[in-house]
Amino acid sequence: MPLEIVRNDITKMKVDAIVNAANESLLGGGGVDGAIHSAAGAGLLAECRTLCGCKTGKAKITGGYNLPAKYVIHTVGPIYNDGKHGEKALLESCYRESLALAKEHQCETVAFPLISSGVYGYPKDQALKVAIDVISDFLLENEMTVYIVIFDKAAYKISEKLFSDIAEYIDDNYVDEHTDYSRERIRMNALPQAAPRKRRKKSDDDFLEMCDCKAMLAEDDLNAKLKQIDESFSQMLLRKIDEKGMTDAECYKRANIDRKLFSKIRSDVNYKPSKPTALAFAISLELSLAETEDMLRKAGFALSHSNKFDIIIEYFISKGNYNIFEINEALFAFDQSLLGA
């Protein structure tokens, strides 16, 4: 996909470009720098020498030396202070020219950093709205794949609000379907029974009349279900772009889905989607949660209460928030799959 969130080791991302949540001077310090030029070898700081530094919200780039990434793009991320003296402008600028340069050296694959969310003390969360924000913006215009990378869980942080509000609608909403069962068992089973009723004999005119009212509901039950399998996954998806006036390129970049993929589904009329990908065309096209249900069942799935994953994207539909890269930060933060391809 695009833009993904991943736990990993920065130094050991094979990708055309990593970025360093670097200093002024770009001669190593602790963190994320210390461990790149530590990665990289002397020969990264041989080259950051001839640079003569980078000012904060600015970006530089180099050579990978020892590192699996070509390049290492350098930028020096603002200190926080109480968010009023334009740390915000300084870190969206990091983003901007650090992807500025990825494009520039024909990079299709970056890897960053939560810039100025450690020892800078940027709030967390508020950096990586940040970093979202502005990936998601360029990606909107661009082709490349972009990686956000948490060394650990505790370098990751979403809005404590939202963080509460989700897992609050999953306490609401949530069913353990075996225990649900169970105790629908129970519940039935307390229920007082109604006396039985006595029946009647069945003459051979009733018996005909009932063979002939079960053949018909049997022959309209088929006709209503081959009509539902009359629309394909990937003609119904079509259809919705269409009806939402909106282009194929616009559709695939706000799902998170690449290209390439796209373009199989748009060629192959019976292609199956995995649930995930299925998911973010209906949060791309901003389908009602009715209609996402619909998109789904072409795929062969359906939304169950029983799946923390399908609550979370019941949440968003349901506050019609449709931004696919804030849905999954959430999923992210809940140990779920992400949405896209």
The other form holds:
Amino acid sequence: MPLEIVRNDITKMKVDAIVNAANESLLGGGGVDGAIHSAAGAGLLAECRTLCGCKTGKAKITGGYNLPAKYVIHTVGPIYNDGKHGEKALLESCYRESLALAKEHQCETVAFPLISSGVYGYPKDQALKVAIDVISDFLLENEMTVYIVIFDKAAYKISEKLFSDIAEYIDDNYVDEHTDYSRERIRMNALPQAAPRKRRKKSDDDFLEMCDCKAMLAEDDLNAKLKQIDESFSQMLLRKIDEKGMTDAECYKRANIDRKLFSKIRSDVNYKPSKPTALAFAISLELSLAETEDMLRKAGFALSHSNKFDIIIEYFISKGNYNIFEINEALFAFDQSLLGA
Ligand code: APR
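Based on the form predicted on its own presented above, generate the structure block for the form predicted together with adenosine-5-diphosphoribose (APR).
Everything in the complex follows now, all chains and molecules, and the chain you saw is the first one.
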């Protein structure tokens, strides 16, 4: 998954580079700056001394010393005032400059803390949004795995409105798996039931006899529909990419899926993806709920109302919000696994 939100101590991350939320002196401090310096050891400070500081919004790189990471990218976030003094542009620049340095040094994996969201007072939900927007734009054009590392859950905030909207939607739709099914059955029986479909052979003639509308159905349209009944997940995915006029790369990047996994799915007609992967593609293709259910079925899954993960996905599809990074932010806030590989 090219962009992941994880809970961890960034000094423990085994990645090519970790990013430090430093101050302009680059001579250490508290928060994540202090944690990185104490984990890296004295060599880091010695090298920082040679850098002669760093301007807000800019980034500089050093070795990782005793850290598991090979490099430390030091960036200086803006001190938040009221949001009207260019803070957002400076914060965006921190992520952009750090990613550019990581790319310059052939880093394949990079971990960011939420820059400026601690001592520098940047509102957490806005700091997170800036991070996700800049990183996801970068990942549309570049191959890299980027982690946003959340140290303490309390520091993690999606917007209050979004959080309460989703919580309400879950309340309205969540069916506890221990529901008293007799009650549930009564409720279902109270609904107007569609006449049970007779199970029929799927042969063309039998199908045409049944609907007795040979003349109306164009043969090729009918064959296409019959073919779709039997197509695999992989075949449906590739058909949908073509129908949407997307390139393969656009599809897997918007699904937050890495290229290697996509080529596995593409080359194996019977590939069975995980549920989060199948849903990530449904989101990337901006499928309706019915089409999403159909794509899930091809992978052997179904959306369930006794599963918060599924209800949150359903919430976003029903709102027409297919931004997978925003969806992952919300899933993370509700302690659910994320969409993607
Ligand atoms: N791992 C990951 N994230 C961490 C860790 C850690 N070990 N420690 C703190 N954080 C998180 C905080 O929870 C916060 O969300 O890093 C984010 C940034 O907080 P700060 O470290 O306070 O950084 P910032 O807000 O950018 O302020 C920078 O603080 O430490 C000083 O020298 C630093 O003057 C500079 C200022």
